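A single chain comes next, written as structure tokens; it is the form predicted on its own.
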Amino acid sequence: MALQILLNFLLAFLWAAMNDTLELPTLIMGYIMGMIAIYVIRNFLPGSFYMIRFYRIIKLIVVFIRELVIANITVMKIVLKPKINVHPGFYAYPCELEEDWEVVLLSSLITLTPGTVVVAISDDYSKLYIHGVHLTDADEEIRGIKSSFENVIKEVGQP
């Protein structure tokens, strides 16, 4: 992936040289025309097209504004109700990611959402235990999870 961008800015770069000028709308035709390039060569380019990639990581980043939102929202409705009537409660959560990188950034994510807390990682990371605020239903809040963070990081993942 790293290859195929530095390769994009250099044809970019090498566009605006062939145009004689520097000019941004110059470099980014140059930008644009590089990636139809790479896209042409991408079989004998290691990995796959790397804005394949890009577009996953754009889907985690929308996909986790979009839980953070409906978190606050459910948050704000349990703090601002007259009576709080919340369930807090521990629950393991079994995970199926295999790398690191993609254990910590679930943990954070899930952390970064109100309302849960990912207070250990078992030692081989096949299990979070997190704490919700409000907790009804343990399988349905694993559901979620797998359903929303873990299956797009699994996309980011893949090579």
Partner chain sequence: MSSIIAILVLSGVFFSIIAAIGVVRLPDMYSRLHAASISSTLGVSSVLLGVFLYFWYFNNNFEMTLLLAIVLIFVIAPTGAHMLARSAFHSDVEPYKLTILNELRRDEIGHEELREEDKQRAEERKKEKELEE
Given for the second form:
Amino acid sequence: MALQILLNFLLAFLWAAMNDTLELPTLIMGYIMGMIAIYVIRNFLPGSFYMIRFYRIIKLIVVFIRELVIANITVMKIVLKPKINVHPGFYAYPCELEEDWEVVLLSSLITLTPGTVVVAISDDYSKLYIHGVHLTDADEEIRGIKSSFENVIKEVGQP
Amino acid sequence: MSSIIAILVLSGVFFSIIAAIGVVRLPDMYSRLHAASISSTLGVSSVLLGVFLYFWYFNNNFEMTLLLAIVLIFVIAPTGAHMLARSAFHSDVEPYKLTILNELRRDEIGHEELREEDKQRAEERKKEKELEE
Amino acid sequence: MNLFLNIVFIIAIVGMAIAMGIASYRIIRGPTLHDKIVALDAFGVMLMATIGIFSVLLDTSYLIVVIMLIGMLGAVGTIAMAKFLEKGWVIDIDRDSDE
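Show the form predicted together with its partner chain, please, because up to now only the form predicted on its own has appeared in this conversation.
Starting with the chain above, the whole complex follows.
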């Protein structure tokens, strides 16, 4: 992916040099033409077309913002009731991601949604221990996290 | 545009007040960590986004520093929350007495060395379940 | 800046002051030391929002660099205190190796 972005910038500069100017609209036009050229020769470069990866990253950010707002409303309902009855709990979550940066991204996203905080990670990166504020059923929560977060991160990680 | 800025700033202030009330009312240190680190992050991000839009629209001044501050809060707040939770667990801060599962303690200590307090608590919970039935 | 936005920002800064006052109760009272660190972390982040609204009310753009500085210092302080309470030192230096 880095090679494709570098080639795209070089093609943009080549276009600006052939038009004998260095203004911003010419560079943007050269960038778009370079993107078309790289799309045509995408089978000869390593990795898939990088715009697909950008689209998956943007989808991840949108999913994350929606989860953040919904879970904040849940915490607000817990705090504002007259009598608080929360049942917190620790549970273990089996994780199936392989690379290091994917595990880091998953635990950051789990910690950022309210109601779950990652407390410890086992040594071989296969289990995450999570503390939840209001825990009705541990298996249900595991399934919720798996369906919403882990699939999207696995899609980003594919080359 | 004025209404968008007003909605963003007022919702940010509302979430910050919820976070402050949560820090006072919740019964346990781990629960207070949830309310303080995460709710206040969302609230302050909304306020800073409103301030950025105000400076861009009314003074025609694109401040990149505010966007950088928002990204900084999103990166640093979960790291700080994780470090606090881990250090509290290893310093034996007691969780709330109605905590349901404690698999982390079981995996770290081992099955044979459950402390006597945990055994008493398990017995009390069994008696409560029998009374309910 | 029209009148409507002026009123909105004055209400916002009063609300943030109330929130910081409520959080400071937990700083004074909290039974363990970790409670105090949690409340101080929240207090530092709310201070960033307060300075942001303040710079709108005073109609200047010189206070925005202060926001980033306070955020960085507060975050590093929280992480350093948490690590110190867990282990007893902050930076891991291995003095016995020969590197």
